[in-house]
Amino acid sequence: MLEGRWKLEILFHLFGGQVRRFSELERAIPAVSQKMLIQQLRQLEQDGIVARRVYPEVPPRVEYWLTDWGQSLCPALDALLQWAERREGRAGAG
């Protein structure tokens, strides 16, 4: 479910109940192409990790957030982030 280069980064941006518009995610992750971001978000939505709401406006406004199932990943993702920070700390000390 979390396979894919951008999924973890997307999840980190939706951490803590944050609701993000598609354009906000696009700006927050500048290295990802629009096509890849859409694909990764759709897969996360299909897996029940991310929810999406489309507002009937012109231009359309689309918002994403973590579902309850996705929120349950937060402790594991937080531990992974802490692990990565410790790794970076050791690399800088050596």
Second form
There are 2 protein chains.
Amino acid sequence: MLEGRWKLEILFHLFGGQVRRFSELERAIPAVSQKMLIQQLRQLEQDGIVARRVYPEVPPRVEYWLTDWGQSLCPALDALLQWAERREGRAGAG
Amino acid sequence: MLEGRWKLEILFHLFGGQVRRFSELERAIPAVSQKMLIQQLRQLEQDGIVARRVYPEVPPRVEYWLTDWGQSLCPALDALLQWAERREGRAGAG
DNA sequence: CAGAATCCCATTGGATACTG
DNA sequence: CAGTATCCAATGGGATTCTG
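Having gone through the form predicted on its own, I am curious about the other one (the form predicted in complex with another copy of the chain); can you provide its structure?
Whole complex next, starting from this chain.
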């Protein structure tokens, strides 16, 4: 469910209740293509992890944020992050 | 680093200091093919997460277990697992 | 038993162009 | 701005065969 090259990175930008527009996420993750950003957002939305709201404006404006359930992922991913960071001290050891 | 369809499942079978032979892992994860099991084990080994020992016997015998660093992943993955389990109570809600 | 080697298909993901 | 559509390359992964 969390597989996909960009999902974790997207989630990190939404933790803490942050609300982000599509273009903000695009800038925040320069390496991702439009297609992939959309695709991964759609999947996260379908899995009930992120929420999406479209404003009927011109120019269009769409916002993304984490659902409560999505927010509840934070501690687990944070633990993963800390584990990954502890790798720095032993990079190349493997 | 943990991507790959079988890595997490492999890790779960090695947590707690369990030592497993190749064939034991194969039986423990019936859906995995030989090729993938080898490949994912090799990657985990290269990343310093699992260790491998070959016994110079006939028939051959190879054992796998988690390195200390690999073991340190347990709390983080456990947190993820608990998050995933809490999904059961809301299946289909998304 | 524990792999290596090969073939093949499905999915992922990137680049580009187009749209309301 | 926030997508959609299309084409293309790379990767992931399964089935099968072979080996010491």
